[in-house]
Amino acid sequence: MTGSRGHSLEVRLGGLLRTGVLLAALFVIAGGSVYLVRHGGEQPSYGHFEGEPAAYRTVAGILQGVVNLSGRAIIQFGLLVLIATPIARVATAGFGFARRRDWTYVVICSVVLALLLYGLVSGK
């Protein structure tokens, strides 16, 4: 990346990463606070493992839980923001390279983005 346009793209990508991680942390902290206020006094059962409720395993379920101010859902939403941050970074970089007509890097970003999305959707 040469010149001020390359520097500008680097600054935008750095800002995107900082913002995404900060937002994710804020959501996780807020969700953890809500969860502790509501469930902090409960006695855990260490003999029986219980994962996340099925409702919080889908994006729609997480969003519905956030609307209902569920602590677990807000934490899950923060994790979704954290997962989406590098994906948004690769997509932003691809658009930046396309604006500069740097087709080699557009192709590389497209392949990386496709692999990230495939891994996210397929669970691999």
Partner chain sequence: MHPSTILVLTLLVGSGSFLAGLLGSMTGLGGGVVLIPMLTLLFGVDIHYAIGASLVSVIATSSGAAAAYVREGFTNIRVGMFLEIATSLGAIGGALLAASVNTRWIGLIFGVVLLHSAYMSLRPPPRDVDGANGPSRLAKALSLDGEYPYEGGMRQYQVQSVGAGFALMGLAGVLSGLLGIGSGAFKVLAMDRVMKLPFKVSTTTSNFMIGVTAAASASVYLGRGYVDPGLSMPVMLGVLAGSLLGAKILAHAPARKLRMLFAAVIGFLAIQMIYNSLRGTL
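Alt. form predicted together with its partner chain, vs. the form predicted on its own above:
Here we give the lone chain, stripped of any partners or molecules.
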């Protein structure tokens, strides 16, 4: 698939990756600005591991925080977009293979997609 035959898919995958990273960075910058304005003067505490509260580690919690304009939740949302970018890339590749009736690779993409989605829900 490195020949001209697969070129359009490669261009599409490249564009998808670029857009995802850019979007994620914008959310992280926006959320980071809110966070620093509100909490920039406080004392940091990353020396001991306590684990993040549910508001910053579940999709539902993060979305709730974004609605409430929490800076940290907006950062986490950007990071979710970032994690979703390679996942969307696998799904797009899967559709590309399906269009070419390359069923072996449709199955391979589906297995990878299932593993990634398992990772996303395994924490709860």
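Positions refer to the first chain, counted from 1. Just so it is clear, the model here is predicted, and its values are computed rather than measured. Heads up, when I say rigid core I mean the largest set of C-alphas that superpose within 1.5 Å between the two forms.
The Cα position of residue 32 differs by less than 2 Å between the two forms after fitting on the rigid core. Core-aligned CA deviation for residue 54 between the two forms: 2 Å or greater.
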